[in-house]
Structures are given as C-alpha cells and as structure tokens.
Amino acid sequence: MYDLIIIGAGPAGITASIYAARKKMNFLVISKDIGGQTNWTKNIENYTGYLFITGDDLVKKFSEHLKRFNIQIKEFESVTAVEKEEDFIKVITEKNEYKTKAVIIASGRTPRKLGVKGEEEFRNKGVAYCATCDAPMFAGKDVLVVGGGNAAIDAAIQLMKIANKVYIADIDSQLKADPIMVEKIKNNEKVRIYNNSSLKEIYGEKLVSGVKLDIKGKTSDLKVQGVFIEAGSVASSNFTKGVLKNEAGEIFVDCGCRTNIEGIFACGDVTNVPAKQIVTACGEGTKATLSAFNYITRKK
C-alpha cells in the first residue's frame, strides 16, 4: 500500500514527485516516459531561471533531479484504470495492479489526429507529430506543417533550417502563434503560408509524396515528402473512472488540484487549468502533492 501514486513524469509529475520525496512519502511514479511534452519542444525561452534551454537539456535536468532523490519510477508502463475503493485507490496498468491512499494524475496530453485519408497509412512513413524528434529525417525535402499555433510555428522554425521548402496550412485567417514566433518565419523565403486551408488527404506509394489541401474552398494538390501534424493535443484522461471532465476530456480541479473524488488529485496539462505551459505545470505539480500530503495526514 503506497501513500501516493503519481501518474505521469512530465513537468507536473516530476515536480509532484520531488515534493513527495521531500515529504518522505512512500510513493511510486508510473509513466510512459520522462519529460512528457518537453521532449517535443526544441527551444524554451520562458522557463524561469533560463534565458534559453533546449527541451532535451531541460529533460536531462529533470532526470538529474529525480535521481538525486532516488525516486522509484515504473517507466514504459501505461495506466489503464484508476478506481476508487472504500478505503484505498486502485491503479491498474497493463502489467500490474497497485494500491494507494492517494493518486495524482499528471498524464499530460497526446497529439490530436486529424482523421484524414492516408494519415494512419503513412504514419512514420512521412507523417509525423513531433518536429523535434523527426525533423532531421526531412533534410532537403519539401514538407507541410498543419496548424497555426505555437507548436506548429515552432515546428516550422525547426524545419526551415533543414528542409527545402516549408508549407504551413492553417484553418484560420491568421496564425494564432505568439507574434515573436511568427516574426521568425514571416520573411523566410523557404516558408509559404496557406491561411483558411485544411488538409483533406495524404497520398503516396510506400512513402508520402503529396497532399490535397482545401484552400479557401478550392482543392489544391501539393507535392511534399513530409507532413507534420501540429493541430493541438487532447488530454490523456481516458483511463479515469468517475472523475469529472469537460468536453475536451480535461479533468476539473479546484485551486488545490482536487478532483470531485476524494483522494484523487490532478495537475498539469491533463486538467482544465487554462495555461498549458511548462512553468505552470510545475507549479500545479507542487500544489497537487501538498494537497495530497495534507489529505493523507488528515485521514490518518
């Protein structure tokens, strides 16, 4: 029987675990990876204390902090269910079953799929969801980035240093990304932006060779060898049972990261907290563990 189980090891889960270690709690971390969405980010310029740091380097810093406290982590293990029993909570994975007095859900988000023709067929054959991971494979090629938010423009910035041409298809009339990011691509001769456009089909033989775009109501054919889908993400909360969520699948929490079920807490991008930022997730992870610690202490 654990005092606490933390699901996820992104910025929120890592911070929650560090605070749990400092509180000398008997706890376990279960996560598919270390770093979460930080692994997908190339350059970070808004994390307090660092004028600039890469996503890879920040994940290394996170890992060093975890090792310092000798935190027990079940890595590469996916949670399939969280169930509240009378006097404990059961956390079920595809490998094991655990019992705990409290749970912190910090499972983050996963990339949103568009569901267009060819998307699944050409996944990892030209279709990618992470420029930080996959951009080097498209050196000298023509690529399409789908989306107009910060993630999409960050992908375009990475790709314009590597690819031959970078096309951006954005469903809105103007890019939603931060102006400072948009400025970096605006006058680059490699980049072409299609506003009011959407991806309709991805085609090719063994690998992607082109796409069909709907641009202002007209279908256009575009020859590309890579498609980076950066159309946002969805909360990784489908394993929760009885926890209140909004239409987007985000878990409702109060200012103490408490859910509607006693003993179950949530923090970071999986929740309805509006600011999806690394630094925000860290703060929410802190609050979640302090709330869980107080809950367990009061229960004793």
Second form
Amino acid sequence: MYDLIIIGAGPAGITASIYAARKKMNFLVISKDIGGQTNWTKNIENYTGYLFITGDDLVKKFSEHLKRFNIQIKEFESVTAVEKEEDFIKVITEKNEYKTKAVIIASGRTPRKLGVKGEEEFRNKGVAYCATCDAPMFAGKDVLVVGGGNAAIDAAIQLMKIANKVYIADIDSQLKADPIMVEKIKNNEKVRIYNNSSLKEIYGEKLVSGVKLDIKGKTSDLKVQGVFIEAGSVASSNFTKGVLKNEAGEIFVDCGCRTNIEGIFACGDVTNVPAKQIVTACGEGTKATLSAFNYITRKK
Amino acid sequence: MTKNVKVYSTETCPYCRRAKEYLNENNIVFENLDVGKDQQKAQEMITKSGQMGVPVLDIEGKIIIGFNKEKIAKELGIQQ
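Next block: the form predicted in complex with its partner chain, after the form predicted alone:
Below is the whole assembly, all chains and molecules, this chain first.
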C-alpha cells in the first residue's frame, strides 16, 4: 500500500511530487502526461523568477526537477475512479488498481468543447485546441480563433506571425484577455476581431474549408482552413465520486487543500481556487502534500 | 533489422519534442520532417494519417498519431 498517490503531473502535481519525495513518502504519480496545460502555453511572462519562458521550456525545467528524485510515475495512464474504503483509498485506472492511504487530485483541466456541428468531425482536420502544437501547420492560411481570454489571444499572437488572416470570434462585447496581450494584436493588419459573435458550424470536405458565424445576431459565412477553439476549459474531475464539487465540476477544498473526504486532497486548476495560474497551482501543490503528510503521520 | 522511422513534427510542439527525445534515448535513428516549414511534407503527412495533428510517426509504413509511447515501443521493440 502506498502512503500517497498523486493524480496528475502538471505544475500542481509535479510540485506536490517534489515535496512528497523530499518527505521520503512512499508514493506514486499517475498522469496522462507531464506538464498538463503548461504544454499548450506558448508565452509565460508571469511565473516568478522568469521574465519570459515558453511553456515547453518550463515543463522541461519541471521535469528535470522531478527526475532528480527517484519518483515512480505511471505516465499515459488515466484514472477512472477514486473510491474511499474503510481503511484505505482505492485508485482505479484503465490498467490497474492501487491502494493508498491518501490521494492528491491534481488532474487539472481540459479544453472546453463548444459542441457545434462539425467540431468533432473535423478535429485535427482543421479544428485544433493547441495553437502551440498546431499553429505551424497553418502557415499562409486563413484561421479563426474562438474565444477572447488569455489563451485565445495567445493563440492569435502565435498565428498572426505565420497565417494569412486571423479572425477572432468572441462571445463578449470586449476581449477578456489581459490588456498587455490585447495590445499585441490590436493594430496588426492580419487580425480582425468580431465581438458579440459565436461559432455556429464548421464545414468542409476532408478538411475544414469554412465556418458559419453568428455576428451580432446575423449569420455570416467565413472561409477559413483552421479553427482554434480556445473557449476556456473544464475541470477534469469526472472520475471522483463523493467528493464535493461546485456547478463547474471544480472540487471544493479548504485552505489546506482538504476535500470533504478524509484522506483525499486536491490542488491546482481542478479545484475551486479562483486563480488558474501556474504559480498558484505550484503553491497549492505544496500545501496539498504538506497536508497529506500531516494526515498520514497522524494516522500512523 | 533497423526500421525506417520518420517523424513529422513542428518546432513548437511539446509532444513532438518528447517523441524525438524518446527515440534518441533509445538510440533510434529517425528522419525529422518539419511540417511547419515544408508544405510538401505537411501534405504527405495529411495524406498518410488523414489528419493534421502532430506528431505523426511513420515506422516502416505503420502510422502512429501523437506521442503514443506504448505503440512506438511495440513497433520498435523497445523494452519499457
């Protein structure tokens, strides 16, 4: 039986792991990937100590830090259930079943799907959720970015360097992204912003060839070869049972990252902590492990 | 026998980097094709894989989409 299982290896899970390793806990990390959402972030200018770093480089640094310890990681494994038994907690994945005294849920978030016609059919056939990964495929092409937050504007910044035209469809009357980011796209002649607009349909043959947009109540047709959906994200918390969550599926935690179930802790973007930031997730990961360590010590 | 391995990738994609690192760690020789720069190779990748997501690995004609460590290991006989 493990002392601790950490689910997720984004900034929260990795930081939690580093603290658990330093406490010499007997623990396991289970994650679909290393780095989580940071992998998809191109430009980071608000992580303390770095004036600028790319998401990829920050993940590399995190991984190096993680590899300094002999940590057991089950990568490419998805957790399907976490169940509290009388004396232990069961973590079930699609491949295995594990027993542990405590669990830290740091499973982060996944991109929100819009559920519009053509979105699923053309996924990876012009529809993309990661500009950092896929933007270079759209060199010289016309693309649409859906969304108006920091992720959307980050995608637009990457795309305007290589694409022919970058359209932005934002559901609100004004972009929500940080003004410092909006300034970077505002006067670029390649960029056209449609406020009060939403995506209705994506169409094409084998690959995307256009979209139907609702612009201020009127349907318009736009010829684009790429659609980048950056319309926020949803908490990856479907596998948890009995853990209290808010309407958005975010796990409720107290100031020590404790959930309503004894022995189950949560941290990072999967929780109801409002600031969804890398630096916040790291801090929360620290708190979660220290709370889990105290819990186990007390239990012994 | 050494298998012919091609990696269709972009410069900025973290999963492409990890896929290439994994091949390097296991001493697998491969040809890296930057589909962000080479339109012809990009088209070749789309034709082979039927989609535009990177990375795509072509291992002796077997197409693997994404950094799928298990599938790559199986195809190349890498002990995990």
